[in-house]
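What follows is a single chain, given as structure tokens, in the form predicted alone.
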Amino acid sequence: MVKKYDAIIIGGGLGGLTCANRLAVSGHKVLLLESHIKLGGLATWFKRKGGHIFDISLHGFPIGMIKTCRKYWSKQIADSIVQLKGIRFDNPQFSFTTTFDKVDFKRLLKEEFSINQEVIDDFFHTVRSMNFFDDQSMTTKELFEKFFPGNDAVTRMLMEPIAYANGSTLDDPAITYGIVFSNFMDKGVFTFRGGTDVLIKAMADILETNGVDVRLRSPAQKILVRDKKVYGVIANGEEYHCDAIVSNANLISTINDFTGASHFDDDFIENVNKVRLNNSSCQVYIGIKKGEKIDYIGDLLFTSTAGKFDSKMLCAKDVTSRTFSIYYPDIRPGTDMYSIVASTNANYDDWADLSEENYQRDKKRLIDTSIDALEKYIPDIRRKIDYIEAATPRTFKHYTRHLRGASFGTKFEGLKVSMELPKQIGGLFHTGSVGIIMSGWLGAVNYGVIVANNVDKHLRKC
């Protein structure tokens, strides 16, 4: 390492990844501090025996990932991008498959719920017509109570895939749903053929093609700052000076602890101080044998015994709601491997404190109760499954090093204070997961893309 970059990234998750490679594409020297032993962030994957390889995190995400991924990474991560076909709905209200689509949707609302086709094209182009400068008083919830009143199961439709996309709640701004819901109901859901690592390990060859200085296990302690301006990062004990810092770290982390908040105006730490962060999430992992198959039941089941949906149920800790995502092996090409990912989101407050007997438990307790809920659709699961496993808020948080282990960033209001950063410090930028909408791969790297453009003006005045 050389002890003067242009720009240094602190965080290697899919916006700094970005963030990184474009710079160094516009001619910068760029240095990429990552505390893990792998990039990726939440993009992520680990391997146990037995040849299981398990992804992190709900791998769905909108078509404008393939424009995307080819114009700021490369034709081949862009042709790796294959829709998931098979998106199941089964709980107490409804029960079908559909593409996930817009066109899908529209025949879903009008042949299921019997909603007025007038009333589904007004609510479609409400909220493709949604943007960050609308107005943000109206909740989620009103607006479902504005075009569908009273209809509890075209609420669940329309949120419970959302939520788990980014953890928004019915009392969040309607805009946080709208945006992102009106990107998935353009084409529907995609995800990444090859598995998380292929795509990893493409991203990391660019990089190093294109320049970057990329440092594995060397996290970022200190953000120097000298007359309200960034000059450089301690990293391992090291100065390394720069003109411009990205985080792509946990906003409020970013502030409090690798800054400091005596560097930021009053008024805009009482701002940081109102940023709520999202809740977190637990997943289940489940190997199936060698050998054995699973016979084509969806590649995504959204699946519940709740009545109705509700915010806070989905995130309790006594589970009624989970995603379970299918990995067949035409997802990775070559091997002959089915694993499946149980997905939950969750509160860190229901798993901080536990005593490591109590911690076991609930873990054992998730994991039970997860195969219980999937041999409704594989009845003969538990003698398939060769290797199991969990994470729950801890380990994410153990990770990823977010604040609480919160998987989806920041609430709303985050995003105002993250875009603001420069403004307080010179040279100072984030790129992190905040607002709801910057949540996800696709959002992720949008907002590295973003971000990347305002350091290149910075670094260019510099």
The other form holds:
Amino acid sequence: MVKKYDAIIIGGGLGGLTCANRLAVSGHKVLLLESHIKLGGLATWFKRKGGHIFDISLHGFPIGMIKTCRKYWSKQIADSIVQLKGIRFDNPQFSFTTTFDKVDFKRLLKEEFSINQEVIDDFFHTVRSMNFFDDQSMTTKELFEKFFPGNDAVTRMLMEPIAYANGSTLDDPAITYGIVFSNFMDKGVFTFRGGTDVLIKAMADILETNGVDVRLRSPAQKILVRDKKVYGVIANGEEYHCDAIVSNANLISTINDFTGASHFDDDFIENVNKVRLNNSSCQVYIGIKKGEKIDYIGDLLFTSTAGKFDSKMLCAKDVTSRTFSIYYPDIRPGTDMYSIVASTNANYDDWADLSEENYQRDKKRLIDTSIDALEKYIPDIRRKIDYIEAATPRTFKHYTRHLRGASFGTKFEGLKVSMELPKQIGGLFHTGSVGIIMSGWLGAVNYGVIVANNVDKHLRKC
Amino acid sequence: MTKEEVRQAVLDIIATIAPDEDLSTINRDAPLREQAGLDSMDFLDIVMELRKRYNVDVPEKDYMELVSLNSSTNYLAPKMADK
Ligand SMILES: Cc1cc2nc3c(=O)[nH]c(=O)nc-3n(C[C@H](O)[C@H](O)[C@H](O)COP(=O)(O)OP(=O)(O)OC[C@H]3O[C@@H](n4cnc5c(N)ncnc54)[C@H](O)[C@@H]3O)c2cc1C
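Taking the form predicted alone as the starting point, write out the structure of the form predicted together with the partner chain.
Every component of the complex follows; first up is the chain already shown.
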């Protein structure tokens, strides 16, 4: 007998997990298929001998995550969210520490960059009032030119954190910038005390309580369609039936690989083929020797040796710009371990086709240059390192199956394609990082909720 | 459901979505957004809860009917008369 569910979720990233939970709470019978050996997707961690735990994407998220977690997960999860107070910028144009909120950014614009108060207020007012339905033709570059003409330093302060957070560039629409900026650079940067492992474990427990059937090591291979409607999924060679499918996997693979382009209208597929994926990442994970300490130098450091902000240079293999996340023991209460993660944006193509020998060589170079850069902030870092390892776009592709190792989903146009899936094939939905504004932990969770509402509507009409 | 019951049903839902808000002093004609600190995700939650509890659907184009308690009640009353 083929097992029958109301909804099948493909992928246990934050979007998929949240969507599954919402649907289960709403009374639906839900199956969640995850290809990897653990849930979380890019919200993940790994352990190495010597007691090291490394977080991949726990660098910071906006305050909105507190309310979102309380409503869609639990008060306990929400109560573990704490602010990171020391956010540092250091580059040839400026160097300071900020609390990363609106008040402090306004102060910095005035005191560090001598911008006129009226211009500052007008800028904040303009970006805050931007919304999804606005004119999309203005680029982020044009927005900055309008308010801060020729001022590269201001562009850098306002843009660099967003470029790191979601891969956006100065050529992306000003509205995507405005929406993300107003959420992110508004009330500070927050993190989850306990670490990603504790968060995902808490979410898994809640899913279990709410009756979601979770299968790990279960890659979905095919979405089954009949008469322009979904009816099931094949995963691990096994067939499951359902009335709705939500794919949290890569948007393009969902359409082209799992479902098949022939099931969609030609002009829809034309738009699908125009969707640009966001860049990928490189990371270097540094575990500090047990017993060694690191003096507080800030929580999140946006560092660069480049003369000015440049979207292309940010992804270049010749790394000039890095963020360092410093994890002090209080992130995992009860432990005494320190770790540091250096992150850079990266292009898949720079890493994809290297021979094994060159790949290892370039990984080593990435590690070496990261330690060099870190020495400026922690002079005796070399002596304190116990463990070090690097991840490249290939690593991200391998673990999440995102095409080209995309770290932050798709560019803006991907959102429309994602939202229009159910109009093409009844019962087929997508959730997860997409379109820049639905990106990051908060974006993925909230999009999971939005899509759950659409799925619920679909199911109740079935 | 009578109109008064519909109003209470909406208030009950808001109470679960915004548990920290005092709803007893709500001005029925003024926007809920400011009074109960509701954002667009909260309105989505109201819509999903209405569907779950009463099987009524509020299509996206009608979301603005939920702006105040009175407009919500007036909009929902005919849809919920037989519930
Ligand atoms: C290096 C890096 C740093 C980041 N830092 C931050 C940060 O500090 N703050 C922040 O807010 N965001 C950060 N992000 C972004 C954030 O992690 C992501 O936007 C978010 O986690 C994506 O969630 P998602 O729902 O799109 O799913 P994903 O995390 O993309 O998960 C998709 C899931 O689907 C599974 N899957 C894929 N194909 C299949 C299949 N065929 N069958 C079954 N399962 C499948 C995958 O295994 C995976 O578990 C970072 C990302 C990266 C890469």
